[in-house]
Amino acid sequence: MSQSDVTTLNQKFAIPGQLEFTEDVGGLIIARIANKQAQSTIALQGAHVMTFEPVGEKPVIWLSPAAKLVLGKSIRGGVPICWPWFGAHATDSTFPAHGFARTVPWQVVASEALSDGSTRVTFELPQSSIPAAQWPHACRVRNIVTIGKEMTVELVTENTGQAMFEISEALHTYFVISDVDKIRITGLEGCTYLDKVGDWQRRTQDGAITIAAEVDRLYVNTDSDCLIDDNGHKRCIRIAKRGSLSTVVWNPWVEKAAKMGDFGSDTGYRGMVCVESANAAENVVKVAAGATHSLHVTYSIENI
């Protein structure tokens, strides 16, 4: 994209006092929202929410200080969109992990100042950004982001073709926490999960989740709200979802974070945790011809 693209975006979609578009030094186009309720930045590459900070609150969404904001590269932190598959591709290991949607350009197709003071931006995945060899299906994909006291992200997949297709997906959301030692995650008690760290063994969650080592778990058959109870920040982050039957909890811990190289300091992993609203494993989604599937998540703060 170029400065002319930024100018056109501002002419068509900017909202005075709420929404403007700028170009980052790495060439990424960024939607910047600052209304009376919250601030947020969203990269058009991947329709990727990078930050969300309600007024008077600490940031909710974690973006690594070492994140590489580079065209064609995934961004460490924020809300990456994993679509149309989650994890490794089922049949072709040469295809990118978590799909292609998070590293390709999306288009802004609508913006709106809502009556409650929040700001909504709708992104669409253009046909030119969909590699036909990886995804030969006719579809329309949108990401609808609403920023206010709460943040809502809605990933909508519409099958515009003549045959059913199958997707797995996730909103791979990174959250700001005070320290991994001071949080617990509730809402998944008694749920079955696949333990990636434990050779994908199937286990049952006993009580709240606490983190004291690498955690990478895919919880299945659950549509429950999750809460990150953060005693250090004296708050809960509520993750309320619809159209999702899987939840992923991830923290890379020491060695894996160091190998990734874009977590910032040696202790960067301690200030984040991922709680991802997903459809994966036995919860993959079949989207019939002419049908639409919506993965809808609301993120909010509750004091404790």
Ligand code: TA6
Given for the second form:
Amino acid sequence: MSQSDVTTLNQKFAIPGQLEFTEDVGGLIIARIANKQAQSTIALQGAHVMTFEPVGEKPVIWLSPAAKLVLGKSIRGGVPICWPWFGAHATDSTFPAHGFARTVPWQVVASEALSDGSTRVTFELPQSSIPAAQWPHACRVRNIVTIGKEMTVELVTENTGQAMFEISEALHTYFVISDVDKIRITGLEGCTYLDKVGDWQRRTQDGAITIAAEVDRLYVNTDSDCLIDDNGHKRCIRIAKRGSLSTVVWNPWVEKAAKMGDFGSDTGYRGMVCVESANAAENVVKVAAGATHSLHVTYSIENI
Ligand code: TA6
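The form predicted together with this ligand is what I need now, so please give it after the form predicted on its own.
To see the whole picture, the full complex is given below, headed by that same chain.
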């Protein structure tokens, strides 16, 4: 079946009243979920969750108003999948930052209306989308997205080859916030982090994280939940992860956001923060031949 054929996708996987597939003007195919608990849009390119909005709640996931929905280009916002490496490639600077997974076509392999009223869609990265020069390993990679009053994203890597391989990865999630000076991020107190803004110095987190300049930190050896405590929206966003020992906190601030060119208005950076559930630096994951590794995150809202 040609996965680029919306009609075929809808015949096989649409769920009346919950899930349909449409083609965007830029040629991207979008899964559109609207059930009694939430709405979400997911691009098949990169199995990229773009939006998530529980019923009666403000949007949780931030998508840049200037996001370019173009084939082969990364989408600014949502939940980009960084795989099979996080950040710059270790040895080849010509390979794309954050890996290739987020800019190649994925396929839909399953859709389910769950008994609790949520909707689950399973995406798979076909071997044909994997550039062999960048990743010469046999593997099965799935992204399983469940949309209800909470959102769950599970990135599953199966080593179907004969030798161990090593990955670094992240669900590089962008969150909607009221304003960058009205939030604090908790859960990483006392953790060691690599400070990209400070020349990758290793530092220790003292208290809650507040943001008043560019922040780009890779916290290591932490499996803690993180909370984005948003005094402006009078809510907390909980990020509850399993299978992840790193967390990245990023806000580009004004200069870097302007340079990136797809943050929308010159104050676009004020309405977002990234809290990314990852495995990177000393937390890279060795996947033995025949083994399966899961990075699983549940995003939920708590009112304050
Ligand atoms: O996760 C933080 C980070 O690595 C930043 O350093 C910045 O590069 C950001 O990711 C966005 O990267 P992108 O390739 O999506 O522009």
